[in-house]
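This document starts with one chain, in the form predicted on its own, laid out as structure tokens.
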Amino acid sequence: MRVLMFGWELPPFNSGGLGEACYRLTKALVAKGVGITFVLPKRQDINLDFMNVIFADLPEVGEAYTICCESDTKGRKPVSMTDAAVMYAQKAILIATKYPHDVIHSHDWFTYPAGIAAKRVSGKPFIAHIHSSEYDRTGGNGANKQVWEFERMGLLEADRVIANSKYMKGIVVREYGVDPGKIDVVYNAVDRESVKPKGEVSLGLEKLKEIGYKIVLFLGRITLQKGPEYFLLAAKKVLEADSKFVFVVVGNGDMYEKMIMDSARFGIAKNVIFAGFLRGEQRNKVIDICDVYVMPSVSEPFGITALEAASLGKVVIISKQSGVSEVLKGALKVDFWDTDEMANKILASLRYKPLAGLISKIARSDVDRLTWEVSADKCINVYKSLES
């Protein structure tokens, strides 16, 4: 089985979970005998030995393009993400003729036009894999109409759709009008070894724990979708009951400055640490050192970070409005808006040690059942269902 796969990021040049999911899934697929040509929109210093990674800015097609947010040295206007997606699709026409394949697999809206273009050239079946939607990213308000239309077009044109949770499948059916019969659910997973800290990285949080502080972690994009404001509201309520807590916010996003100002407005700034974006050993270390991981997302198609925290034995509190809540039974679940309950669960999980131990034990067993090998098997079944 030969797969022509379109993505927009791979580690270490990834801004979030999508690149990590693509990397882990492709590695598991290749281990099962699937040959993958993975296409990225622009040239990067990526050289993986298990699959063929190529770049859409091929010199033989013409002048390379750059996705940027400000004019380049030649004074050309910046390229929007939607314009870049169209350019990517134009490059996909040549790529589909150069690289033999049996199936086309595209990840998220940016790559759907490329997948459709490749299908029209090669005639091979097209799979639209949806990890996150414009509906999720905006909470259903103020959606980018072009992005939404790209998503809708890709999902309707696809021969099969892969959603990363039943929650995501429901959104695809309800918001995009896709036939539920052509949607397969393939859950994400976690590589436990990749999350374990291996170096002697110090973040300065160790001293706080030594003097009795409990560490509560938020890790994700600081955007409306991820619910960081609810994390701070819960933090305020916890600190009113017990001042020996520190709330760590890891990530960047358009709400970053607002969150800093809100922490001051709530009178909790001295108990909140904004660590910015972390990756690699620093990211693993902050998960490992925390006592409780909280994912208060307003709308979360999956939530790999919750699995990562669970794999390290942490108490995990997640919103019910998430895909990961379907598979992580050993987690405390709360509606994202119920900050009273969120605060109560944070306090209870640390005041009652036997409860925390039981929750963590169940969560680790959940993680053991969620492997990328299982996810790869399900994708292969989708590929096989499209064989003529």
Second form
Amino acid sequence: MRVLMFGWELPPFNSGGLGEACYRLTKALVAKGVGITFVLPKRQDINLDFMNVIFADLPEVGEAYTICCESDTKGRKPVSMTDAAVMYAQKAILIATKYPHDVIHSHDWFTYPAGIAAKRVSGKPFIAHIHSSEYDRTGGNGANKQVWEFERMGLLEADRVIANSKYMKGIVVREYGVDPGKIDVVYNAVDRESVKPKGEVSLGLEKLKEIGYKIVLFLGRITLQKGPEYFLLAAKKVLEADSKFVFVVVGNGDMYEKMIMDSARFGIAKNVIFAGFLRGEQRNKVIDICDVYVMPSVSEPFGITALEAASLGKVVIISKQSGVSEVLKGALKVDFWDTDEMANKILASLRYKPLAGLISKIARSDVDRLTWEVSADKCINVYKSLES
Amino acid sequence: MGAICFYFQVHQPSRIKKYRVFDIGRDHVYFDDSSSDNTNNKEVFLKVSKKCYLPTNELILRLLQRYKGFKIAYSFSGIFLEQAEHYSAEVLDSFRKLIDTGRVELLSETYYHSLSFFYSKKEFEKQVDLHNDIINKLFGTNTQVFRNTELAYTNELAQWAENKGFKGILAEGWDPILGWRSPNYVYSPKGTKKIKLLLKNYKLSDDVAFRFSDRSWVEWPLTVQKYASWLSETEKDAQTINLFMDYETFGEHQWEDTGIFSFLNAFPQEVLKNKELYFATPDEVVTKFRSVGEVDVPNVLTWADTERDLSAWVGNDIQNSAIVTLYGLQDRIFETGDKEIISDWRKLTTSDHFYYMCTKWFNDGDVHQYFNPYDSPYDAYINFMNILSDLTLRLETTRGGENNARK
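Now that the form predicted on its own has been shown, please provide the structure of the form predicted in complex with the partner chain.
Below is the whole assembly, all chains and molecules, this chain first.
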């Protein structure tokens, strides 16, 4: 089985979970005997021993998920994201001719035109894998029409669609009008070893813990989709009840400044730390040091960070509007807008000790079940279903 | 073949409302939820009354009038009767009409449907007394046979019941306890002299209570003819076939459209076609028959799940933490002498509160979750612990009957 895979990014040059998911999934697929040619839009210093990574050599483009307004697609940057996606498709024609394959597998909207173009050339089946949709990124309001159209076209043209949760599948059916019969759900997984902090990285938070502060973590892009404002509202309520809390916000995004202003406006600035974007060891360390991880996403197709935090034995509080809530039973769940309940659960999970113990015990068995091997097997089943 | 001994459990807990950390110290009303949530006890009570209690009572009354040999027994929790008094005089009256026929026996249990026997004998006895009082007050009758919450049973419980003068006690007819023996006989609990033990025939009981509407069951659909033929197939010299189940089986667990009411309607006639079968109440059975042998139950036996133990109520850490914290407050609760504090605490002893915190269903099906008014077992626990925190605060501000915390 030879797969021609179009991606957006791979670690360590990744801006979010997509690169990580592609890396882990391809590694597990290769271990099961699948041959993969992985295409990246831009040339980068990536050399993987398990698969052939090739580059489409597009000019400089922005980050994968930053598009929220017209200006991101028109002007400013040397090439707009949507133009780059079209260029990617033009390059894909040549690539598809040069690299023999049995199936084409594309990850998210930016790579769909490339996948479709490759299919036109080779006549091989095309799989549109969807990790995140414009609907999630914008909460359904002010979606970029071009991006939306690329997404829709890819999902409708695809022979099969892989969604990373039932929640995502629901959106694809409801918002994009895709036939539910051609969608398979393949959950993401977590590799505990890759999250466990190894080195002696210090973040300065240890001191706070020593003097009795509890640490509550937000980790994700600071954008509307991830619900950072609900995190701050809950923080305010928690601090009214108990001042021995520190709320750490890790990530960047277009709402970064607003969040800083809000924390001052709420009068909680001294208990909120904005740590910026962290990766690698620092990122793992901040998850490891927190007491509670909160994922208040407005719409979260999956939410792999919740799994990562759970794999480190953390109490995680996740919004019900997320894919990960389908598979993580060892977690507290809230509606993203219900900040009273979010605060209630933050306080209760630390006040009533046996709760944290039980949740992490149950989460452990959830995490054990969710392996990339299982995800790879499901993808292979999809490939096989298209062979005949 | 012998007696068909029916006993129906009638119970509704007083569910606690959504109660957050921020409510501690501010809101001392735990049970009277007027929202549209599933924790609105009045709404749930009226809903179940409409689907189950009223139509089933009406049918049972007709059957009692039509078949002079038809007899049944009920065990009401006090907390159910209390709610019936508050929410629906109609339901209470309809039960009275059944009891007035003289062919309905009432069983004894704890008022609060609690597991207090395993946590505080003193409180347990008090709750049995309270139950006795309300049965007397509402129905003017006494009880002879005891059944514990969730049919939770041990030798020790039987010995207690004997000392209290009960003639009989009920338990699950579980194979590992019985070995080669059949549940269709009267036994003696180990360590007792007079009291007799009636064992639930769980296969035949659960055929109706759990499997009646299960389309994947090979015996579906269960006709009354088929069921009566199974009853006729029991041992030739069997003394009693004990069919114990939740009363809510009729119309609530098995909805009307499953045909459960038609089944019940045709049941007495079909059974009585067989001259060797007749109906009898628990008291009649233990009075009539001698024990055929001794049954030894050193560890707790219940009627729940495949384990038949207390693991559905106190099987995980949060359940244990909740129940131990609750009973840990007992002495201080009674020291206050405050009626409302004592009553609130007692309502928290109801076993259902702990059942809602069960995490077993994460793996084995959703029987538990169907009855859970909370989003998750964790939510049930957080709610419960928040309320215990408030109750503890009230204790601190209340001394010797003076309740300063109350608004």
